[in-house]
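Next up: just one chain, as structure tokens, the form predicted on its own.
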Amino acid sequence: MNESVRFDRAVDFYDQTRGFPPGEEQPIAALICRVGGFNEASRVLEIGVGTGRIALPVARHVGAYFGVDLSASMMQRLKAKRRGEAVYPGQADAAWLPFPARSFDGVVAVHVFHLIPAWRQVLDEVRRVLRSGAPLVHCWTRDDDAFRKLGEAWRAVVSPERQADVGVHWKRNPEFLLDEGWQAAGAEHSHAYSVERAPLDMLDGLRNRIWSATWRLTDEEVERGMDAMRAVIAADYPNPDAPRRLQTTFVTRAYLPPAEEPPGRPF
């Protein structure tokens, strides 16, 4: 797959399935700003801004918050939620950013590099638009393994090639930037919160193709994976509709670009 994953089809359910529990967005926004060294004068860019689940709370802490996304419909949802925040979204490819060099005090990327095959080109563009000494703040999540057996059952019957990330594999989140020559500007920081989810919720999510990894699968592949998960649920979960409390950890770390200059391009 050579194209980045677009989220147009997720507009109507994105906030319900990816949003934070009420009240958690503020400490996460404060964490991002602390890790990035952002303040009320900072000019920040987010790649993959979507519906603004990160942009809107972070914007309250900075001077101006810009965002790019492939999906115009996702950003329309952001604009509908905006209540005076200085957030300026625009449709663009993160691999070809429509901004001059050295124009931002920081770039934010939250759980997005797995969706972009040309992620190295995105990193070159991020380097280009960052001001000297400004960081890329990379964020991802870690979930507990309460439903580990369900995931294993799914992966056992769905071809690994069909379910692989099109960009950076999620397991490489902690180190891929280091492997590309970026320098960590401090340690990882995290914020933990909990959600409630039942085993049957997992099946519903797959049936409704909530997760982007299912969008390229056939109906037969999805059903085969769900059948394998149903067998595990029948054997291991006597109350499959009973919610379980799951812990999610939001992880963020700041990185500085490699010392050499990024490739230039004319404007």
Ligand SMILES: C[S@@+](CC[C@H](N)C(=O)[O-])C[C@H]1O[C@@H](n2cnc3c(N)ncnc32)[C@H](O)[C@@H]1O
Given for the second form:
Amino acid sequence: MNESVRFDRAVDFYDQTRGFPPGEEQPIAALICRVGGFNEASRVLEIGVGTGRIALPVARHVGAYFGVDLSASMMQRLKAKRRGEAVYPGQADAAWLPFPARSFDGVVAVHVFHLIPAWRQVLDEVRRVLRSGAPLVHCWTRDDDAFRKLGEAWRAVVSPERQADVGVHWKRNPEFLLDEGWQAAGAEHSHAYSVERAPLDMLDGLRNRIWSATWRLTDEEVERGMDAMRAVIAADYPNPDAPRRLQTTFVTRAYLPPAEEPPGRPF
Ligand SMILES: C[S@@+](CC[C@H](N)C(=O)[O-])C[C@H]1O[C@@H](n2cnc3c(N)ncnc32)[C@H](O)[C@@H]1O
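Moving on from the form predicted on its own, please list the structure of the form predicted in complex with the ligand.
Let us now look at the entire complex, which starts with that chain.
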């Protein structure tokens, strides 16, 4: 699989299934700006900007917020939600950024590296467009493991390579940039919030294929995975439609690009 996963098919359910609970987007936006050192003069780019879940609240703190995405329809949603924020989305591949070198005071990336096979090329492009000393602010989430057994049941019957991310595996979020020679500019920072979910919501999510990892599976594969989860639900959850409070942690960290190679000495 060497194509990025674009989100056109998620347009109608993305905000409903991924949106932050009321009141959480502002502290998350403020955290991203603090971690990135952004202020009202900053020019920021987000790769994989989607429907503006991050862009719209962060834009209130910065001078100009640019976004690229492969999906024009996701960005149509963003434009429809814009209320005067200085957010400028454009259709482009993050591996071929249509911007001059050293044109941004920061780049933001949230839930995108797992979708792009050419993620190393994306890093080269991010490095190219960052001004000297400007960071890449990478954000991801850590979920409560209250439904861990449901996930394990799913993974036991759906072959790992069929559900693998096409880009960076989500488990590598905390370290892959360090492994690529990027330098952490400060520690990880996080903001926790809670959501309510019932075990049966997990089955509905799979049936409706709301997660991109299900998009290339056959109906039979999804059905097999759901059957395995139904068995766990029957054994472990007497009230499978009763919502439980789960904690999600939004994690963010700033990184500086690897140092330029010094020019080789003539010999
Ligand atoms: C999971 S969504 C995240 C959207 C937004 N960052 C957020 O946190 O809500 C990932 C987005 O990245 C886009 N995407 C995937 N591959 C891309 C690429 N190579 N270049 C630009 N955007 C890409 C998808 O179309 C999708 O809109």
